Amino acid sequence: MSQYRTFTARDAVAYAQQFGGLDTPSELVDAQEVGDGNLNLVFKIFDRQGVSRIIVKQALPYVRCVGESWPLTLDRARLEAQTLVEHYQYSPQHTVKIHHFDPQLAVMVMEDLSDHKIWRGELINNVYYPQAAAQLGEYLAQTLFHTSDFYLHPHAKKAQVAQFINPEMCEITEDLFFNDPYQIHERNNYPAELEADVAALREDAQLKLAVASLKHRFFSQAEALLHGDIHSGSIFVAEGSLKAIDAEFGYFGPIGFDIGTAIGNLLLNYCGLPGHLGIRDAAAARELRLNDIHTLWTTFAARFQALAAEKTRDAALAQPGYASAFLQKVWVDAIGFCGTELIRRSVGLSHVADIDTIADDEMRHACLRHAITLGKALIVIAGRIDSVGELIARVRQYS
């Protein structure tokens, strides 16, 4: 912490000149702070022609959206950089490239993705990227398989679990996903009109038992190196391209958590579409979201099984049929974690623009209720949803 200082735009330019890897670093002359997230400073670095060339990202020692009253470890910047470097090793086409990282300053220099757009914004604007779901499934399969016991030697796996211990960021997830929405808490954030719906969550013993089981799995199952926060706001898309960013929640956890978070955010968009497009015009876009969910899971599962058949190093795990059985467990976990994502984004601290930007209050409240109802159902009946087709049928049932 002694060497740490908060960067200004001028600092970011100088740092990019030194570590951006450009042949003519003096061409970098200006910076704009564009961070709109909860945790970090993000600078775009521009050349003399006004073209953005490099990104400089610095972790702040507190939660940006709350302030200095909520301090936060700077080590999350190391964990983010190392997670992205590890994921890039196995999925370079779908992971942002890190050029340089300084743990003392909690700063990283990374690939500029100005030719891409944030997927969440595109989904809200009803701009469809037909390849995105398959590419996300590929990214998840490659990164989660290659950091799992199927691929890593047991010694290497245990060493990496230790390297990627991320207790402070995991505690945020544990609170926001599994604790806050099911109790009265000052961090919760929802319209007063939803008080009865939220009170029902607090009073549902069956739901809270299922959530407790999900939290225990999040605590205890170090299955692979997760991104830890893989939602449509941490994914950039362009025609034919998808890149994952923002992995400061990376740690070794249950594979179903990344899958469930990704599916959950597609369902949050599904819930919010009537508020943006109108009920009638939202129907076609909703079918695209369901198709995205189907493609995401089937791509992930097929690729993971193919990798397992080709590359599994452990003799027991290579037993024919085991990878398939393991994926069924991952699927059940994913449905439960998906449900917690729907609920925490509806009543907890951090919401999503898919619903929050709906102008009409009554429609926004209806979309929030839909997300809460769907999330609650998925958590409770996860074990009875045995396929992605059954999930889609259940989503339609609760629409």
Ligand code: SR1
Contents of the next structure:
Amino acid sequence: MSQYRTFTARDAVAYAQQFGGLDTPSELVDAQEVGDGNLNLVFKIFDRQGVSRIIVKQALPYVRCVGESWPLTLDRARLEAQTLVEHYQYSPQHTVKIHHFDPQLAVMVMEDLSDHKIWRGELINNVYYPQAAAQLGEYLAQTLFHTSDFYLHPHAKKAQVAQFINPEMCEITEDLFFNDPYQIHERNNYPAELEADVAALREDAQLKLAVASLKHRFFSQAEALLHGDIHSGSIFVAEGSLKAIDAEFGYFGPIGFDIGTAIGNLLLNYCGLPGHLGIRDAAAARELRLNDIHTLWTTFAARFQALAAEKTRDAALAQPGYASAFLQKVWVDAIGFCGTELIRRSVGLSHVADIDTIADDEMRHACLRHAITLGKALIVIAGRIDSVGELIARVRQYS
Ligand code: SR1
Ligand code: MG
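The form predicted in complex with this ligand is what I want next, because the block you gave corresponds to the form predicted alone; please supply it.
Time for the whole complex; same chain goes first.
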């Protein structure tokens, strides 16, 4: 049994040679650590021609962006690999392929996506991928339907819920989404100029009640195997292609959490666009984001409903009308969770480049305020936003 050690570039090459599944593994000669996320080491493995061929990813025993003072379970590598393997089964076009993983070393070898780009960077640069939103809706529908009670046998579902118990990673989400922004906490991170806006979050009892209800759902609703962190930095895109990566927050939770995170990141980009493009050009780009939100939800809902009509195994859940009633609840959850993503990315530990890279202080602060105001409104009025058209109208109202 292999014992955990942190990989060097040389270790990563040797590992890729052994487990990369290439016909000529000795071709792999070099590695570069390229991880820019908050948590892990990511090595690109190159061949003799300098072409990147495969990825080796290893979990560190702590939170990378904070340091060794914040220890973190290595079991997240197993959870990530197994979530991606499960999702690949149902959405192979839109899930990165895992070739091999080792729970002791907390390491996995996966498909190289160098011909793709991280969606967040493309959204910031306003490079438009017309099929991305529909593909993301398709990925979410396939993975969430096939891991839900609509599809899985009740015994299989319960076994999977147990397999994907992910308490430490869930605790990060529980704290960062639902606690920190609504209290004074050392992890919070926002400019002093926003102190009054953030204090208002702490004092808003109606808002905190709605956040409590969302957190309760995150704790208790084992509806499907979520990706758990499906923001635009966890998504690679290329012309006509979209692939989800980075599923270490995977667990059985409320379906609306994944939908809300995805929509929330399009809205964070929407809020930040004037800071990158100027107010005039941002207007056209913003329409594209709203269009993407519309496409994402309508694709997800139509596909989920079609799958439910065709493949629901449970006799009670197959009752005509039930799937669409369930989707209406998912929608309300999604709006609420979307609001919490907007707020925690503006006030909490982990921000997004869509707003943080805006150089002009005043503009950046205005974009942060916009995200907070919109997030707050969505959390409180989620139950009254009964369609994606209504959501888009509300977003325009808070612009
Ligand atoms: C301590 S981890 C901070 C954030 O990074 C991840 O990508 C998740 O979004 C998490 O909330
Ligand atoms: Mg991640």
